[in-house]
Structure formats: structure tokens, C-alpha cells
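As C-alpha cells, one chain now follows by itself in the form predicted on its own.
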Amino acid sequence: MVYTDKPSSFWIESTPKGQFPPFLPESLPDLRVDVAIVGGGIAGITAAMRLKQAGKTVAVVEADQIGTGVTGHTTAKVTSQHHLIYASLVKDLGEEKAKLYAESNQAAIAQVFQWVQTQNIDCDFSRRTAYVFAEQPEQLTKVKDEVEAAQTVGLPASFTTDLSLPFPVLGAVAFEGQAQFHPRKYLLHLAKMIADEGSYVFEQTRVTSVDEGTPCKIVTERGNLYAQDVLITTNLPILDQGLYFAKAYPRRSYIVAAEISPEQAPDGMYIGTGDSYRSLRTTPEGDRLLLLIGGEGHKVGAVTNTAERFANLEAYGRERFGITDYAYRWSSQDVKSFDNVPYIGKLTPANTHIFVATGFGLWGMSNGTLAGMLLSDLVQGKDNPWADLYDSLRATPFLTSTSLQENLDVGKRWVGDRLKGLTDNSINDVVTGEGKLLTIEGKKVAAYRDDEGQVHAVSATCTHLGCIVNWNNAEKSWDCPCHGARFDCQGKILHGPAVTPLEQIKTS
């Protein structure tokens, strides 16, 4: 199956683009402000609005526009439940740890929903009741598991099999007093109370690199600014120091969203178990209800057919709901850290002013918001009882059997990827609507040819750390399956962590 219409996120089609100017060092010599963030999404919206609040002077600065990120393609359910997650800190952490990853999440909720109230932010925010249910008796142990974890570090946490699903569940762990929201209206109304009194927000800037010292200075492809401190807020970080690539994993998921009675919806926030689970929750469109639904997840760029992921999707739809027409399909992108925490604070232990939140793990709502929240502190020398548990600087769980796999897999990768196809390939065997690998004149060449018989050609390696991208037929872009960046068919970057858009290719 393929799709003519290009994938589009809803929270991004229904808000308006380019409410943000790009830095224009002319305009602004030698800008200087007490902090900068690197990245525009959750994490350093929220802790720019804190440090604002705070005094301080900030400047965002966002490599596109605001919200359109990682945050601009999530579930946006704003929630501490996150999968079945606290049987396993507690056994592999500890009580007190797994206890400080509840409460540090629950403050990130009562963040938010603090900000609405007081700034009275137009954003579709709603308290739900948000539910992890099994189908599958093998499930329902887990499940019945989870809840007791979850109510031993404080969570308001219950089994039920009282559920307002469509088709029949064995029970449920429920989160009550969680929230859902339109991410991008909430960050476009916290930006703009950001961006004044010499504090600032630029879009369509990118950082290519930063350098700590009195000041640090950012380098973006406009020129140069400059800021006691810096936040790497740019979910998998640009700067290669720390190794977060290699501490960490991408994860790709999809969604379609659907028009959905009132009376047929479900009431709440759902995510299923087992290894094809589905995310569900519904939204406001206008004077219409739409329904999402979310799953399918793999590692970044581990799958080519990913068009065949959004019609799983919808064929759930269907089956469970009744669905045949599909308003709007997108995919998310986050990072898993190996031991499933979050990494915040700083970059390296020998920077001492640039900081850095990675590793989200799926949830960036609720883990993006509490970065924001942390990295705030940390600028300001504010003790805060979540540095330890979130520390960048911990001991990273390198021999687990993920973290293994994952670096052995981007090792294969990229030797085999440089000793398979090394006969010339012609740009005529690649076929309209078709994105293929070729190795012309010896060099490994991303092809794509569009519908209107154009080849677009770049080079195929990687401008991060050099691994051959693979193709993504539903979005049209070149994945890296390494560490996750993105490019669309003409080189130009989707995804961090490049910096550096892939080499266009003429052909003849």
C-alpha cells in the first residue's frame, strides 16, 4: 500500500506556522543572554519559562518552528502512567527511586495544568483517567503487577475492568486525575509570553555547535549569540559529547486520527499490552471529535514498508471502532534511554555550563516538562530532589541485553551496509514514487524519483556519524537506523542529531 497524501500531525496543521523570526545576528550583534536553549519543543519551552519567570534572560533557539518537533507528533497525553514501567524500576532501581520518578512526574501534570489555569492557555487541556488494559491472560499478571507497584510509590493507582472500550478487556491498572492537551497551542502561548523584555524566540535557526567558556557561544548556520549558560533540549542532543547516541536508542511510532461520535468514543486515555499494543484517546477538531490512535513501533529506520504500519493501524480502526475515513496520519520519533530514566543535567563532567534532557522514552509530556523543570534548577543552583535519579552523569547500564543489542546493531550496520550493493547501479532501475540505495561510481547514493519522473539524489551516508540511511516510503524521507536522523528526499535535515544536510548529487 502507498499513500499519495503526505503524512501530517494534527496539533501542527491546526495551529499557524511562523509566529517566530529567525536570528538575525545584523540585527542583533553579539546577543547575549544569561541562558539559551537549544530546541523549541517541551523541555526548553518549559524551563525557558521558568528561568523567565525566574529573572532571567533567555533566547530559544528552534532549528524549525516551535512545537513541531518530537512534540509536535506525540499522543500529547500529559500522564505518569507510562506503560507498565513501575514494576521494573522498582525491581531494578529501588522503591525510594521508582517513588521519586512518580512524584517527579506528577508535578510535571500539576505544572502544567498550573500554567493553563494562571495563563489561561487555550489548549484543549482535560483531566482524563488514564488506563493500561490487557486483552491477553498472559497480559493481565503484568497489569495486576503494575498496579501494585504503582500504589506502593504513591500513585493514584487501581485495578479495573470497568472500561468504555468497544470490545471486551480482562482489566486494567488506572491513573485518575491525569490530562491530555493540544501540545502545540500550549508552547505557542508559553513562547510568546517568553519572547520579550530581552528574552527571545527564533525560528528556522539552526545550532550547528556550541562552545562552553565566559560566554558560551552558540553557533547557528545565521551567525553567532552568546549566553552564560546553554540547554540541549533537541531530544536525541547535537553535541556528540557525553555519547548520549550510544547510551540511548531511537523509536519510531505511528498515528492516524479519525472522526469519532461522541456516544462511541472512549472516555479516558488507553494503551494496550503485548508487542502490537494501541494507544487511544480522542480530541476536539472544531465542532467534531476525533479519535487517535497510536502503535506500530520500531527502531528508526529498521523498516522501509512504513506505509504498511499506518494501514495496521487503520484496519484496527476499523475492526474495533467501525472507521473508514482517516483525517490525518503522522509518525513520532523519542529516545529510550537503557535503564528507561531520562538523562538530565550536564552535557559532559567537564562542562559546567551546558546542560542537557534526553532520553524521554516515549512520554515526552510529563518527562519533557519535568526536564524543563530540572534544567531550571540546575542553571540556578537550586537543589532539587530529582537531580540524582535523572542524572547525565550516571553510570549507564552498558552490558544489559538492549544496550547491547542496540550498539552491536549499529556496529553491523555500519560495516555490512558498506559491503552489500558494491556493483554500479543505474538511476534508471529506481521507479516512480520509489526511494532506492544505489552505488554508482562507487559511492553510496539515496535516489528517490518523484511523480513527476524527477530523481532526487544525495548522498546516502549519514552526516552524523556516517551510517547508511534507509528508505521510508510512507514520509518520503532517508532514516538513519543508527541514531535516528531524518532527511527528507532532497538531503535537507527532519531529524536531529545531524547538523549537516546530506550532500546533493547531480545525475544525468
Ligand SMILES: Cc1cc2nc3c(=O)[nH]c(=O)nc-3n(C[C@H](O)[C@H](O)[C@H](O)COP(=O)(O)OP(=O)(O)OC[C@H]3O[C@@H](n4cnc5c(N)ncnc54)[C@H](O)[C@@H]3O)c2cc1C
Contents of the next structure:
Amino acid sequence: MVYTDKPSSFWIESTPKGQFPPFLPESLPDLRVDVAIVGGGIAGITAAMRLKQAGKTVAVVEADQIGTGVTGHTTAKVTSQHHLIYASLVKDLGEEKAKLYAESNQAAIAQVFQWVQTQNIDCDFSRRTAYVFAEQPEQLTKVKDEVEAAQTVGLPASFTTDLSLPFPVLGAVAFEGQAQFHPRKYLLHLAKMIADEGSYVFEQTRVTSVDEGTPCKIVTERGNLYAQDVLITTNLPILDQGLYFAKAYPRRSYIVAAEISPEQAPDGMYIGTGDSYRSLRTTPEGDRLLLLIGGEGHKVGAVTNTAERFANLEAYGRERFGITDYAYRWSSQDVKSFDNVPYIGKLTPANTHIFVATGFGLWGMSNGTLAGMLLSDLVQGKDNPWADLYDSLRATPFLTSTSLQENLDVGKRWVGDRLKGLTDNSINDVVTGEGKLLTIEGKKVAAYRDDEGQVHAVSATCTHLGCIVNWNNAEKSWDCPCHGARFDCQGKILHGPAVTPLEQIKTS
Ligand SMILES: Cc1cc2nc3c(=O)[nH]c(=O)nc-3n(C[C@H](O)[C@H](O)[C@H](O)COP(=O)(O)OP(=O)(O)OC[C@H]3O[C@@H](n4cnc5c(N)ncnc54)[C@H](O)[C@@H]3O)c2cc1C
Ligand code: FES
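Switching forms now, from the form predicted on its own to the form predicted in complex with this ligand, please provide the structure.
Once more the chain from above appears, this time first in line as the rest of the complex follows.
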């Protein structure tokens, strides 16, 4: 199938838009709450809900709409099975820390379940077994090691060869009692419960900076509000203090969805092994069933022909499930820390009232939920047994081979971007439907020619820290290879950490 439209997420298409007002300082002058939460994804909304339940007043300040960031573009498996992770956590961090990781993620699943039950959240929640399957003998050894490690840390793990997949697999690690849901239905329900009795949820309100103080000042494009404490839950923190952009890296991943008959649909949630693994789950859409196929991950900004990534997933669906028509396709990115453990805690050692949560490693349904739970305890000064494991100020393994390579990549991009010539210099070089980097009168320009032939030109220099953006042909966006900021063809921010749009450039 050839898509003419831009990718769009099933989770967002199937839920109502514009549920909350923007922050209007003229209606709420000098607004002050106990805790301001910047970013309304799963981490921010979970923290806000916990704090509200603890009797705090909160204000969630969301640049776009609740649950339309990464959380609106996920596969939404709610599981402590984070691909193959426990064998390496036991090896790298030791059994005690690996146990805490497992326990905290299982507690996050229990938290989601508890709210779904007690608050009657209609979000297609269902209990499922999660599987990581191996198709190659060398992957089977890793799967067996994972079963052993997961059992050691107390997880409900077992080895199985009994899978409901329509192709042969050698074996899998199964985690019982995991779950899946519709992430935006879940978040919208919670957000509606948050927004009353002196607490607020604001959409379409971008925060540009936060000043620590008594109280803290939250500066938005629309005006300022004030809070005793501030949580930065913007996926990658928008504040540069703490250097989280250098302690983690953004990874993009893709999903296609198509109708599948119930007889043909796999039961459970699956993810493969090896470099070109696929992630599978089903979800109801009215009275039909959709199969989600995910994968094709890469570092943000490193791939221009992203349309090919969707095509590869469709080819997999065709070969493995006989699917020819796809209803949805979308993609997004998440932040990976270099030791595979999220950062949750104070922004920097000098901050006492600003907290962050990031680095969910493409497993934020549980990691983001536990982040919200932990942040809520930290703000209230409560002891939490997970605090040390996730401490945002822990010594970061900057010098692992992965981190060194990622940071070198960023350095190379930054220096290389400056030296490289962006040699084309005429708007005429930009063909219809494509984006191109140009140098015009010494200025680096990112130009896109739409289907009507009109050119949209913006500065090619990312407003975060000055790298040069790259074209993304499926999403028609400009993506920054350094820390993952993304912009549309008019320069509008699609994804942080940038807080300022790309400058628009007039072309004659
Ligand atoms: C393709 C894909 C598949 C995935 N599948 C799974 C899965 O099956 N299971 C799983 O557990 N995890 C999965 N993940 C990971 C999971 O989706 C993420 O870890 C999680 O959604 C991140 O949540 P968040 O709250 O950090 O970010 P977000 O949901 O992005 O929330 C951050 C919010 O902050 C807002 N914001 C940004 N800047 C500002 C600003 N300046 N002012 C105000 N607001 C701002 C954004 O608009 C956004 O709404 C997947 C990720 C991807 C990309
Ligand atoms: S995202 Fe950091 S320089 Fe672009």
C-alpha cells in the first residue's frame, strides 16, 4: 500500500482531541500550586495523579495535548519484560539491583491495574502473557539465560515452545500476568480526574524555562505560573542543566497496524530477538481486531528514507501473517540511558525543588509509571526503596563502548555539520515532496517543496544546541541527530528537547 497521508497513531486517531484548555494567565493571574508537572505523558500524568491523591494541588503543563507525545505513539505493552534485560542487569548491576528493577516494574503494572479497576477506566486493558521469542539458535541461548536471570530476581518467568505464532520459533521466555491497554484512553481518564479542586491540566502551553526558587517559576509561552516543586517529565528533559542529553540518546521506532481475523491473531504480546526484531500485539478497534507490528529502530536523525522502514514492517506482515492492507502507521522515539536504567530524581545536585524522569529505554509504560510513583514520593520527602537504583545523579557510565560511541557521534555531527558545505545553494534544487539542506547567502537552510510546488524554508540549525537537522521523508520533518529534537516544515517543534522553533526563512 502507498500512503498519501502523514503517519498517524491509532491511539490518537481513536480518541477525542482538545480535552483541556491552555493556560491563560489573565484568567489565573499568579497561579500557584504545590507541584507543577511539565509534560503530560505517562510519567507526568502518573506523578500528577499520585500527588493529587496525596492531597497536593498540581498543574500539568503540556505543550501539545495529553498523551500525544511518545505515549501516544507506543505499542503500549505494560510489562516488566523489557526485551532481554535481566541477564545483563544481574551481570552489570548485581542481583539486588536487578531485583529492585523487576519489583518496581511489577509494582507499576499493579498500579495501572489498580487505577483501571478502582476508577473504572475504559481503556481496553487486558492481562496478557509477554514473550521474547528466538528464531535462531544463538538467540535461543540468550533467551534461556534470560529465563534463568528473570527467575532469580523473582519474576513470573518460564521457558516455552508453545506459542500462538503462525511461523516456527525455537523457544521463548514467557512472563505471565503482564498487560496491554489503550494508552491515551487511560491517560485522558486520569487527566480528567486531576483537573479540579485547585488542580489544573493545561494543553497547548509550552514551557520554555524553569527557575528554582521559593516558589519555583515556570515560564511558559503564555505567561508564568508558580509551584513549590516542579517535575520535568518531557521525555528528554527540556532543561539542559544535568546534561541528560549527554547521558542518554534518543532512538526512533516504527509501527504499522492492520485488521486481522481473531482466528489468525496471536494470543499474547511478542517481541523477537536479534537486530531486526519485531514487536507484536493486538488491540480492539470497535468490533474488529488490529495487529500492531513494530520495529526498525534507529538513532533519531540517522535515517532519511524512513518510508522504507514502514515498508519493511509491512513486508514482514505480508510474509508472516498474509496481511496486504494497512490501516495505520506511525513512529516515535524514546530515550535510552547508557546503563539501561532510567534517571529519576533531582535535576542536579544543586536543585532541591526540580526533579526529572527520563531514559525509559522504549519501556515507559511500566518505567514511566514507576517514575511517576517515585517522583511523587520524592516530592513528599517519603522514603522509597527504588530511589537509589534510579537516582538521576548516579555516576553515569560515560565510558561504556555504547556511550562513548554515541557521544562521539554527537561530537562528530556537531563539528562535521559546521565544516560540511551543504553544497547546493538554489531553491530550484529542491524537488516536489522532498526536503533538502542548502546554503543560501552563507546561511544553512532546510527547505521542503510541497505537492503544490510551494517551498517552505527554515534555518537548518537546531535551536537546542546547534546541530544541523536531517530530512525525514515519511514524516516530512526535520530531525536533529544530536539529541532528537524534531521540527515540522514550518519549523514548529514536534519533539523536544528544543523549546524554540526553527527560524522561518523567506525565499524569493
Ligand atoms: C514505537 C515505540 C513503541 C513503544 N512500545 C512500548 C511498549 O510496548 N511498552 C512500553 O512500556 N514502552 C514502549 N515504548 C516506550 C514508551 O512509549 C515511552 O517510554 C513513554 O511513552 C515515554 O513517556 P514520557 O512520559 O516520558 O514521554 P511523553 O509521552 O512524550 O510525554 C512527554 C510530554 O511532554 C511534552 N513536552 C515536551 N516538551 C514540553 C515543553 N517544553 N513544555 C510542556 N510540555 C512539553 C510532550 O508534548 C509530551 O506530551 C515505545 C516507544 C516507542 C517510540
Ligand atoms: S537536539 Fe540537541 S542540538 Fe538538536
